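One chain is shown next in structure tokens, namely the form predicted alone.
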Amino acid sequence: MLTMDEIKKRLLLEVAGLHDIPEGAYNIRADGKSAGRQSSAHITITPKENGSGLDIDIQPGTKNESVHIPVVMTQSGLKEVVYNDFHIGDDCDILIVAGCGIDNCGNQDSQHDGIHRFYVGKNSRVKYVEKHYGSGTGSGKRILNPVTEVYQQENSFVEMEMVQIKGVDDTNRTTNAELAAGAKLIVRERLMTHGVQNAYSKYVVNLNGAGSSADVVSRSVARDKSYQTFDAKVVGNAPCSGHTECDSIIMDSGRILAIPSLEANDLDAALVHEAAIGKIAGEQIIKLLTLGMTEAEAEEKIINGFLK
């Protein structure tokens, strides 16, 4: 593994929780190049021949193992598109940790577009954690446009944790999922924007098999003059159950647009959506003020609890 400076180490800690080289399989990408890669006995990481990303092959029956594929960028003006394909065999139980951190101290925009495709075998369980983070004092933007495609075979289970809390100027997140019979998908998105940042999240989940289910929930906070769009569609093509929810706090001059959408193409498709946007309740602030907090401290306490 290449030596990394303190800024890159900080970014790795923010997006992947890494203090050191992780156990198991990993690929760490820094400023457009591999900074370290390791396969394991059951997980093989292979660079694509055209250099545009990785193929990650996970053998059937692999359990209690992890794959880390974080990206860090500190070079102002760098723009890249990376394709990572995960081929997950039957009867697996694994953790996949991704995410991207950009520190931009220059005047040019820095951008990472990561396209992740997951092919999940029968009866497999996958937890996927993707965190985005931005920092730096430059006028150049920090732009992240992740695309996630999930193809779940029978009775598979996928849990996705999508987090963006600080520093990303523009993001366009697109997630598409196709679920076979008995497959289950859980998505938990946590998002905060500030300044004049923009964030667009779009989810389309097709429940194609009998007994398939999806639960897509977003919690977000829009501060200052930032703008968010949450666009979630669940399509029931078989006897299935689906739920989508947007729960948002608006502050200052922030704006939020929620677009929940359901499409039932089967008599036994049970689909529900919920959306709520509002400001922090005054009684919550007052209660914390009586405990000795300032109003700003009370707001931060409430927001941190909301986004946990």
Partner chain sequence: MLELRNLSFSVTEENRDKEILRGISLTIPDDKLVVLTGPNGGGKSTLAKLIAGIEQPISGQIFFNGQDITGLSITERARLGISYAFQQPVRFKGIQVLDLIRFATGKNTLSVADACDYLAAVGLCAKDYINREVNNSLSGGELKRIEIATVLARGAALSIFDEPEAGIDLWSFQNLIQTFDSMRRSIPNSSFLIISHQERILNIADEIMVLADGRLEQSGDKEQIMSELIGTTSAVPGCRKVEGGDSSVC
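Numbering follows the first chain given and starts at 1. Every value quoted in this text rests on a predicted model; they were computed, and no experiment measured them. Throughout, rigid core stands for the largest set of C-alpha atoms superposing within 1.5 Å between the two forms. Compared with the form predicted together with its partner chain:
- Residue 21: CA moves less than 2 Å between these two forms after rigid-core fitting.
Now show the form predicted together with its partner chain, given that the preceding structure was the form predicted alone.
No partner chains or extra molecules come along with it, only the chain itself.
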């Protein structure tokens, strides 16, 4: 049983879907300190010597196991930078659940910058889920600046699901990936901003090996006076295939800048980008009105579906 207050427990549920300690390996970081840590037979979690983060070693051949490393913060004014390095052996098949929830009731900014590096061995499969969530009524901002670096060896497969739906005032997300031959990366990002929030999301994916591929898809909604930038670059340095897509809905006075870019440095690099920004299609609202919904209900259903 974890000794955490109700707010922290609620944040933990939001970002990691956890009611209590998870199965398998985990580290729960609460207000800058470890609130619980456990290694498993094949997964070792070791704190870095200077206390600035974790080394997570996953033995080759580890299958169907999971690692949870959620972060929760409730102390106004706390600022932290955390480095977590995942060393994943060959032939693994694992689930990694990260995520950060901040509850800020004070008037000082709270900030968590998580730097995650993934070294993925040959033929390994990794599913990475990261949720960001903010709550609290204080005037202090909730700031999250995640940096994700992914180094994929031959024929590895990484699927990343990144979600930020509510309550984060300012976010600056950077994701860099390097893929060797036959490696595949799938990214699914879902983002919703409210109020005067600001979100910047930048991806650079280098397809270095023959037969590597990447599919980076972002779906986002900007409401009120919020502003988003989506900047995704796919670089083909070998015979490879890459696709990026930014599909966005703007509402109220929301604004979005999409900068998809491609760089082909090999004749056999096949790269595609798509970007679409617009308000909710009028005919979608009309259809739901004819089913008896109000306009507000129709909008909510359309947005919920879009971000599902």
